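Given next, in C-alpha cells, is a single chain: the form predicted alone.
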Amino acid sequence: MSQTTVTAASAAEVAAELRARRAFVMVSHVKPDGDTLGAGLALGIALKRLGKRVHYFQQDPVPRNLRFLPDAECVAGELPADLPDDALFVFCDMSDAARAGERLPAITRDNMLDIDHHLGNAMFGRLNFVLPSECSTGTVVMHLMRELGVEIDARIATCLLTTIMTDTGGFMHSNTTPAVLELSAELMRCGADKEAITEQIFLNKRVAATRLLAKIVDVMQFAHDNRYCYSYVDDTMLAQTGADGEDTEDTVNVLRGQEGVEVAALFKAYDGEIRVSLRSNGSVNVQAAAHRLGGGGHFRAAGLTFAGSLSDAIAAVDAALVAQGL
C-alpha cells in the first residue's frame, strides 16, 4: 500500500471520489453474506446508471440464498485483464483488506474505499466511509445513494432491504430500531420484495441444513451456569448429512435462542481451519472477546478464526468470554 494518509470521509467526499472514478471493482469479503454482497450490488448498480464501468469481486461463490439479488450474475472470482489503473476498489463490510480473500491482487491504497459498520474497522483506505451506528454496511451505502442523488428502484432497494433484514435477523436482533423499520418500508415501497427475500434469506432451507442442525443442537454444551451455549460442526457431519458450509448460516442464532443462555458460539471445524461465530443478547460484548483472538464484529454478534485445535479453540474463546464479564 501507498503511504497516503488515512481519511475518515464524510458522503459528501466519497460521494465526490465517486463520480470522479470511470472504473470500480466492489469487494465482498469470503464467505460472503447478504450485507457484503447487497451493499456492493447496490452501489454497483446506481454506479453502472451513472454511465460508470463496474465489476464485482467476491472470492467465493455467491450463496444459494443470494443468488436471486439483482446483478448477482455478474459477481466473479477475478478481475478482467484491461482494468484501468486508477479503478477504484470498494471494499463492503469488512474491517480489514485482508477479508477479501488472498486471491484478491495488491491494490494501492490511493484505490482504496472502505465502506463498513463494524466496530474497530482498521481504517485501511484512502477514503473510509464507516458508521458504526447503522445496522447494515447496506444502510452506510444509502447515505451514498442519497448525496449521489440515485433514485431508488426495486433492484436496488432488493439489495439493501436484504442487507437490512440479513443484520438485523429479519428485524429481531436489537439493532432494529424505528429509523430502520422508516427505511425498510421506503425501501418497500420503492420495489423491495420483503416477501421473497424472508423466504431465500430465512426460510428456504434444504433438507441437509435441517438434518444438520440435528446433529449441531446434539453436541451442544451449556457452561456459566446455562448462560453460555457452544456447539460445533466438522467435517465429518456435513458428509453425514450431505450438507455444505452455507447450511450453517444462521445456526448460532438457534444456540442463542436456548432458555437462560446469554451467549452462544458455534465452532465451525471443516475446510481446514476454525472459524467461530458468537452471539450475544448484549450482557457480553462479543465483539472484543473475538478482538482478543484476532475477530471482530459487533457488541452482540462478531466472529475469528482460530489456528489450533477444535479443544484450544473452546477453550481460547471461553476464557474470552470470561474476561468481558461472562
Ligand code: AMP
Contents of the next structure:
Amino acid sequence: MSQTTVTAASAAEVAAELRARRAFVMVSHVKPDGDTLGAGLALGIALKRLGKRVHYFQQDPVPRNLRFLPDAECVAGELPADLPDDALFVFCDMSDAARAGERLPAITRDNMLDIDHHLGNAMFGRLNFVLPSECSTGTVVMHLMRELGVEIDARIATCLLTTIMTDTGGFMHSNTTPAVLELSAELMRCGADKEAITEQIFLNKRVAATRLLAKIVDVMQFAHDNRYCYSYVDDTMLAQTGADGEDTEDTVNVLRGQEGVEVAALFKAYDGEIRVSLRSNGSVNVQAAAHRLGGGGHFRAAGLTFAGSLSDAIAAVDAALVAQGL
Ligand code: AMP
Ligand code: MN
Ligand code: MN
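Other form of same protein, the form predicted in complex with the named molecule, not the form predicted alone:
What follows is the entire complex, opening with the chain shown before.
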C-alpha cells in the first residue's frame, strides 16, 4: 500500500493484501458476462465470510441471464458514499481498467488489484494477478481462495462454475482442459448448481432473441474462400424484433459454427457505437487483430469498439484479420 510499483503478483502476495484490507469493491467490465461477474461475486462472498466489507460495482445492469447468481442483487452502478479511502478495488476479467466504464471514478493505482486471464493485460494495478493459461478469471480466483483457506460453499461454487461454463462455451472451447473438467467436478461436489447455469445462461432464450438471430443470419456474408463469416445487428433489427443487446450474446458463435468457417465477426451497430465480437477456430489470432484496432481478448475470442461507420468497421476488421493471416 505504501509505494506505487507495478508487479506480477504471487497468490501469496495477493492473499496478504486481501487479508490486510477491510473494505472492497469488486469491479466488473462493461457489457458484463458470467466470468467478470461470477469471479467478482465468488471472491466477494469469500471476503464477506472473512468479515470484510464488500461492495460490487458494475456500470451496466446485471444481464437477465445472470440475475440468478448468488449476491447478484447486491451489484450497483455507483459507489457507496461512505467508502473508506483505503478500500481495495478488485478489477475482474479485464485487460485494461478502462473496460470498467467511464462512470467509475478515477482510482489511485495503490488501491487497484487486477485479477485476470487475458493476453496482453496492461498490468494496471499495484498488484496484478494475471494467469493467461487459466480458462476463466473465476479459476484465477480459485488460486486465491486456496491461498486464503476459504472453503468453497455452494454459492461460491455456483459463481465459479458459471465463470468456467461461460468462458469455455459450456465446455466446448479449446480451453476446456482435463484440469478444467476436474475443477468443474470439484465445484459440483461443493454444490454448484449446474442445472441452473445451463438453464439460465445457455437455454431460456427469448423469442425476440431467436427472431433477431434469424435477421442476423439472413444478412450474413462469407469471404476469403468461405473461411470468414460476418454479419451485423443494428438499431432497426432490434426495434423490429423487440430484442436488445443482451440477446446478441451467443450469436457470433453461430457464425463461427458454419461449415468451413475459421473466423467470424459480428458487428453490433446499435446504441450509438459499433462493438465487434471476433471468434476463431485457432488458425487466426483474433486477439492480435482486435489489438490492432484498440481492442483485446484471447487468441480465439476477442472484441473491440470501432469509431466510424459500419462499412468502415467491416473494412478495418477485414484488413486486421488479413494481417493476422486470414
Ligand atoms: P465478446 O465478443 O464481447 O464476448 O468479447 C470476447 C473477448 O474479447 C472477451 O474476453 C472480452 O473481454 C474481450 N473484449 C471485448 N471487447 C473488448 C474491448 N473493447 N477491449 C478489450 N477487450 C475486449
Ligand atoms: Mn469477460
Ligand atoms: Mn474471461
